[in-house]
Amino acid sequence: MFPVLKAASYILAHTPEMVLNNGTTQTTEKIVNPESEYLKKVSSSLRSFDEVVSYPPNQCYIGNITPDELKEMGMPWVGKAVEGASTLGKKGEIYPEDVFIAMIKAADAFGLVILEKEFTEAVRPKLEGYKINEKMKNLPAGVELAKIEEEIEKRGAEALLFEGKIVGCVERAHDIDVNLNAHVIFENLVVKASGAMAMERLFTLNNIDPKDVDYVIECSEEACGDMNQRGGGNFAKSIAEMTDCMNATGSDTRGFCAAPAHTLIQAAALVKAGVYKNVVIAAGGATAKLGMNGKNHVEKGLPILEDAVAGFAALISENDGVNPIIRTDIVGGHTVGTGSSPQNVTGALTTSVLDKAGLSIKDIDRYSVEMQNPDITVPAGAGDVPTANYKMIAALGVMRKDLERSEINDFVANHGMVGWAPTQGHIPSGVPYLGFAIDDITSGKINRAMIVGKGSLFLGRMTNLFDGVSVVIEKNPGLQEEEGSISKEEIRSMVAEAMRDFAASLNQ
């Protein structure tokens, strides 16, 4: 029997002083052009907390609202607000930085973040008031500030700062190892951070017991190790321990924006096969994303809406007869021969798997492709990247006689969606849409979605080519018996009828 999608979860933590420090857009601008009217006017186009918890699009990614009701408010998104917005959704949460701060802390295995006292007092209530184990609220004691500015100082270390001020820092692992240094620690615990964070969300909202989960994969854009083995991992390790998941084991998985959809697959493999079962995928963000396309932004009057850390996190199990079934014989992928046209890539992500399998691209009724979300792609250039996607497929499909020409607009209304997910590289690709599609195919509003991540691998200059795979989730049938297998009436006729012979063979 096929493995089921059982639940998906998704956090978001806005993160406006690490946007000023840690995105390298405005880390080179200070390096490269230190005067420019970019980093004059940067801090004064920061959103305040409460923007970011009402913004549409973030109350999509955490579920409080969903795609269709998104579309439903009009373009561009951006000076709008939901009414009642809450930090807590029915697929995540949102956090401020002072609680993201502390989580760095409460990821911190080797007591290299430090924080400084007042700060510390300050947060640790705040932790009480989220249902979070108490490995992730424990916070020891702070340092004086004059400590962590003169790590800061002297050592090179990373500094932490809440609302323009200095709060905490985080040392440097090794005096010489450039992959231990302050600043690369740092981004690998806000990756480890914000994965586990989103992973508690999952456990808490869909009341998962942790220590069910026999393995994890970690799927976001970071790699973690030293100067001998660079990216040797292991965050899926690490994130299980912060999040209590005591029987399991893990790996991670690297394949820039395509690796979820990467370990989505592999997931389902694994519990298919009956290695595992139970496996979360999970991905913390990237600091080095955020305000990425903020020049644009800026130039154009609109404050920066690269403003959070994203994570997301799913849980893919043994069929139960509800939940989606994962289709591990319907994926599509970008293999070495395909080549890098649009049309090339679209076509071996989608038609051609669907071919395979009988089906017409009117057959799958959501297609989740790069859910970027165009208030902040468009102003940047970049154009509506999933419309531009939706519109591929359907050409594809008009070549194949699928559709006629005069359908490639309802095609692209009725089977796909608008974009919601923060630019974070891997946070887009395809999963936004995972806690949405156990929903909607359960009630039965749709049968049948496609998966789809694609990834720029030419990122690493190891090679031109493009990535990408696919995988079509669909209505669960119910619990069948296996082609071949016999059932359980069987297995009891047969039981009876030996019985009855055994009865027989005394009274001879």
Given for the second form:
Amino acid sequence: MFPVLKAASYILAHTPEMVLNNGTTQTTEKIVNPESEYLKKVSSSLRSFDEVVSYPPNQCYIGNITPDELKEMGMPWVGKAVEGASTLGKKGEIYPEDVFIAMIKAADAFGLVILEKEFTEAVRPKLEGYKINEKMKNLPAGVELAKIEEEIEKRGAEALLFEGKIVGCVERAHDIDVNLNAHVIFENLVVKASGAMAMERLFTLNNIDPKDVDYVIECSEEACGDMNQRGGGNFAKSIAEMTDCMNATGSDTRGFCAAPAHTLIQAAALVKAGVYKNVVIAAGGATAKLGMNGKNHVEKGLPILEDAVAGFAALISENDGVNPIIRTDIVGGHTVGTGSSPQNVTGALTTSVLDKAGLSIKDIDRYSVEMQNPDITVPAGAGDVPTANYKMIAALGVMRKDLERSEINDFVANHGMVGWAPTQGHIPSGVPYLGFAIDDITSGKINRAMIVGKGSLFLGRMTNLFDGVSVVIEKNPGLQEEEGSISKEEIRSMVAEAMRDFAASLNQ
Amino acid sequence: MDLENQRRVLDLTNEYGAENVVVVLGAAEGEAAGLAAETVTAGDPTFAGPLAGVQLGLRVYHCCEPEFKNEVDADVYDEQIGMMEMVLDVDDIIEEMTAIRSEFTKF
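The form predicted on its own done, now the form predicted in complex with its partner chain:
All chains and molecules follow, beginning with the one already shown.
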């Protein structure tokens, strides 16, 4: 039997101070062009927490409005607000920066994060109610600001700011090891904290006992380790610890933006093979990408729209007869021999695998591709990424004569969706739709969706190859008895027969 | 255009001479193509990379422009670029590229 996609969760942490101090567009500009107009304008281009919460794509990300409802609101969404928007989502939550900083402290297993004492006491009660490890949640008393400032000035600690003021810092974990310097430790704690927050929401919102989880696969784009093993790992285990998955182990999978789709397939395979019953895939977010397209946004008079660290988690379990099945037999992939032209890539991920399964491109009701929010990418000159992907699938269909050229726009409208996910690399890649897919498929709105993840491996300078994988999820036909197995009725009749024989033998 | 590609363009131009270099772009949007074209002709508009303030004035074309398309084997073009040509706003790209070339290309 195929494994099922049981639940998915999504979180955003609004981090305006980290946009200014940790986003690489801003930190690079401070080095190469410290007097630039952009740096003068960027602080006044940040959105308030309320604006971030009510921003339509963010309400869609945490599950409070559907992609169809988002589409109906019409682009651009910037400047629009969802009525009755809430930080609490059906599938996740949006956190303010102080709560996120407290979570970074909770994620700190080595005493490398120090927080100011008044800030600590103010934020402490805000962690109540979150199901994270009690010991970790119990923040130690804070320190004087002078101590934090000394760490930042004299020992290169990474500052943590809230509302323009220093409220803490992340210290380096080694004097000379660049992989343990304050910057790397900070980025890694951000991944751990945001990944754990997504898993916490997954468990809490779906009444899942963390003790039932057997294995966690983490699929972000950071690496943790030291100078002797730069990507040694293991974010997954550290997040499992933080979220009380006492019976789980785990490991990290990397593949740039394609990693979440890879992990979805891996998790499904582990469950299908019977190795584990419940596998969680999860990822935290990246501060480096905050404000990545900020220059274009500010130049066009827009606010900084990449102002939140994102995370997600999903649970893949044994077939329950209800939730959508993950078709481990309909898996596409860009292989070493595929080639790099767009039609080869799109073909390998969609039509080739659908052909093998006897399906046409129209048999997939919804394609979840790179679901980047076009509000962010269009003003940056990168276009509407999901729409471009849908057009590529449709154009491939035209070349194969599955579609008429005049049908391209209808295909895009009927089988595609608008993008709503933040541009945090792996975060928008295929997986943002998992939560909605469970609703849409179990409600009967659609029968089948394809999750497509793509990654740009050249950024790592190890290969010029492109990468991508895809998998189909579809309506659960219900639990069916495996061929050759014995039904309850048969067992009953066999027991009854044995009892009759036994009774008969007593009478003799 | 990222800093490393700017470095490559500059190195190749220094090695072979600006009159012998043609840059072929594959950007998906007119605006992005225009920015890259501007970088290799008038210099890096973001003033961040090796081409900041360097006016190479190179010949630059997008792979969907007829000047490039007419130079290559039609079957290979169809196999490698045909699908994307259907997807991209080719008119917008041509407009952007023509404007940049007419203003900044020296050859």
